[in-house]
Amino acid sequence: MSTIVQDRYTDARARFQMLFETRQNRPGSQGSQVLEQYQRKAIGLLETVNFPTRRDEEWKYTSVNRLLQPDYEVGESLPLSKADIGPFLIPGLDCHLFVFVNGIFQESLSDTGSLPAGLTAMDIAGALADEQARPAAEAALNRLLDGKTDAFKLLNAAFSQHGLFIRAARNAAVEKPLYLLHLSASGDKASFHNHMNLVAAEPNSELSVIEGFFELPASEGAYFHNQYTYFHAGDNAHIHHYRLQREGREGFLVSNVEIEQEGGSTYASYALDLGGRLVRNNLRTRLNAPGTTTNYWGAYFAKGEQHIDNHTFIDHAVPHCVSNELYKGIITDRASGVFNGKVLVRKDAQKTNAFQQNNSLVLSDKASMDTKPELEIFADDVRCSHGATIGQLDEGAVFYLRSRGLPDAEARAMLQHAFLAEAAENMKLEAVRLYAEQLVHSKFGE
């Protein structure tokens, strides 16, 4: 008999199992009866799991009682135009479309295209029913509920209607990016929206997923949106994630993404983030066999009164094995910021290289940044360091620009363009770089 968690959010608990039920009765709510028994058995979970507090050491900076006040309704998909979603295209990106609002699928705004062969992209309800998708969707949704400890997973796992099945099969070089476009908006009450993504490159494979996150205009309300994505990069595969990120500053985000590698196989994932009253970043992959390589590049601007938190953990299970990662940001006004990034070197994992850095630029008296890179490490054949900055902008370097006739305030952004891009370089897909260099000018106009 499983115990019952009792805790300061049993009430915000109650509330998200109610709205479960709620959800479940609407007329034509009723969909897969597969992928509704691991809903189900999601919410029937939530009871025996805590949603974290500032005592858990992992979420030591970050609190979330915030984002728990709001009596939440399902987020409702909107009438929307192609001319309304524009902004948020990317251009010259020649890509594979899925636009999502508030967690829904908009097929009328999407442009999947024709599929290539060795691609497959469904919905998760259609790959439980599909004989050849089956197994590995259900490996991953039995991955996911065996853990327990995560109660936004959970909350994933239980209302995630239209998450997404992604396999590139063995051999496939998938030439086309997938772009999930993730718009939010607000209503009259505070809205929650939830997707989950099942990506599988098997032997061999090459796959591109750009994932982009955003309010659309004249939504000032609160909102939560929870997100889960799995990766499982077969041998020799190589997956490049980028990840946009600029949601309102009402809009609440946790995302969680977890990867793991086979042999010979590579990760990367590009990151920025920009938005977002709070902002809380797992990002998770354990390496299963020798010759893998991961890199982390991420970016972050905070101004107001967010909170960006990054989390980060890559697990050296086994030898002859890379690791890079590198996060870069600016905080500034009120904002906080958070990195905590993590390297575990096993035992039995020699020759692991692994590197770590984070860099801030805190820019206020009354903006504060915590920063926490650690390295644990259990085998002595390895090369690994870790660093951490926090400082503000050289003003010799400003002085220079400013004698060649810079106006204070332009010096002062070309050194913080300057200082974030160094992380933003490292995106493969030039379109998305440019694109990404777009979103990071508009945020100093903000």
Given for the second form:
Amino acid sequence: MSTIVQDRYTDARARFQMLFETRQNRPGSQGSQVLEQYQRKAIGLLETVNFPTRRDEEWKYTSVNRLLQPDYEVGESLPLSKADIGPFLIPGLDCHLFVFVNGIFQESLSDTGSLPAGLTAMDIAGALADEQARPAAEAALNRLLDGKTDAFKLLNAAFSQHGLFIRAARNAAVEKPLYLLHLSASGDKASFHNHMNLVAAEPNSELSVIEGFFELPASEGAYFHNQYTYFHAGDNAHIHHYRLQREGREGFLVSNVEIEQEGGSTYASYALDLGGRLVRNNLRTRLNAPGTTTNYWGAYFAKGEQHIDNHTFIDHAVPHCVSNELYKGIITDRASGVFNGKVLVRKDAQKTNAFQQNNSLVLSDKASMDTKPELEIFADDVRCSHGATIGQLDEGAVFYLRSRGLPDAEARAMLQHAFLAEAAENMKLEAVRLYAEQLVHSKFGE
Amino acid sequence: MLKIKNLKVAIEEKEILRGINLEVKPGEVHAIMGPNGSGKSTLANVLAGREEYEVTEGSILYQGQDLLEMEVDERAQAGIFLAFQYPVEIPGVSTANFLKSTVNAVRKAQGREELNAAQMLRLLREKIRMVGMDEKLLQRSLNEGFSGGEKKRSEMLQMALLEPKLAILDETDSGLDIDALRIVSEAVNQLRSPDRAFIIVTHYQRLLNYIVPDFVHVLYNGRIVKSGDKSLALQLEEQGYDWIKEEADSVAAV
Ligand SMILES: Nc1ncnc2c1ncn2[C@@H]1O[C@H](COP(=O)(O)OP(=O)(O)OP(=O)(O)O)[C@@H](O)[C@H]1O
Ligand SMILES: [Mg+2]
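Could you drop in the structure for the form predicted together with the partner chain? We only have the form predicted alone so far.
Starting with the chain above, the whole complex follows.
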């Protein structure tokens, strides 16, 4: 790897490096020598990578310029009560609740319950000191730092304060989902929040993880939440991963989710993106052994000046795997959306079934959507398909609804709801699905 | 109730309705017949407010108001209902939710109290029975994958729920089996009342055995070229349209 000279964002990088040094003396870092080493390594590696520019194919439609402009300080904890977080709890959902405010774990607001026998959830510092957890935690961190990395992942590794290590033990069907709730608020200065999850689902286990990202009501200014989540699905393990997101008007969210799947395992992503100033999701799965199923279900809805970018990747490296992907969304006002769905079917990945579809409604002249399916197929005995549509509402349907007495706005809202609902319908947990619908509903009302 | 005067309508520069005159009074049932492509659906859609059609001349008064000035939803709220020849399929909108929303939207617009969940359920059940529809369809997306007959019944259900003042049925009988035809006709007959009028577009005299019309009109080439009572429908059934076309064409040629 060569060291880079001409980086457009040299200043931004220097500010992050400086922030890291001052951060060292703050309380709240986990005080683990081993973790500290990883963090130092990460900030060191930051020197070797560039922040992406629009010249990078992967970032062609999303500029991080605005995201990197503020002079960030590391987010601080806020005195919140249980009542304050009420609106972000999912009604009727019995779960292990972990609450983070500005990237900092909130013991008093959390309700982790007593963890069942097959479930481990501890901070990464703890995992690195735990004989049973250490191998998996170390492997995940090494993978993150030694593999193909980028500036945001490195920042995450350097700054995450209360990263979580989660493990479903062999054969454990974890009954209650984990709900990892991330609340953000800007401080006097723009604030910077990082959180890392390392999740290991051991063979034959089953686990549901819900991630929620929301802005706290009183917050106004800029903040940047930088998330990294890694899943390892062991043989025949089943992972259900929900992501619900509604950041603030000046909220930036970058989320990197990486999954590796072993034989016969299932990973399903159910995502609802309601945007922020800029949201960039990278969702990447690598299939390591045959017989896996990978489902990506996504819904997005951008209004005002929002920008939502979903980049997904499924790497069919081995034969006999199935992937299904459906992303649907609405872009209106002056908002913009990006969908880039890459599916790579390598030479040996015979009998692959890979389906991908992206449908967007673009509802105003000033709104835009860039969609790019990227199917690269090097095997010959496969079934793959993809499709992308960008359209407006079906005026025939609008007329039909209005001819039954529904006012124009109501008719359009009903059709837009219906459009998004298809992607949310797949959510297995009823309570989460209803909550997601409620979030969508309130966005229509904004 | 409805006064159409010299109505001319074009779509994409092509004149389709070429001077329609029709008056419908409360309580009356008017049947409109006529060959394919003569403009029957066009007339129905213009009444419902479809915007692709351009009214180039003439006027429509509905309950003393200028109908052409009213929005599509205002018309529905004022009691106009069109049962479509080809109802659109709307994926993702549940039939039950749709029906509930329309009933309350119309009630609200009319200044009546909206129904609560229990009242709504009772109303839905009653009307479903009336049109002989399978209750399971309520859980499905609106019209999506409905059979031809199911779509027509769903239109009749909507009519029964919205209790319009002027109901226009565009070939609701097409594609119905004999039992369905009878049930739908009975539903219409139940709704017949001194203050409600119907315009029934059909190709078949058979329907008019069940729903006996006060007037029968023949629409040809964008004009009503003949009007009569129910016997006219019988005559058309026996003789077809040729004699009418000839008559009309010779008049037009003069
Ligand atoms: N949207 C449209 N664009 C172009 N032409 C149209 C459109 N709608 C109707 N027409 C034309 O207008 C004429 C009248 O059509 P209309 O559907 O009103 O006939 P109809 O009497 O209802 O016929 P049918 O008995 O077959 O239902 C036809 O020639 C038709 O092709
Ligand atoms: Mg027709």
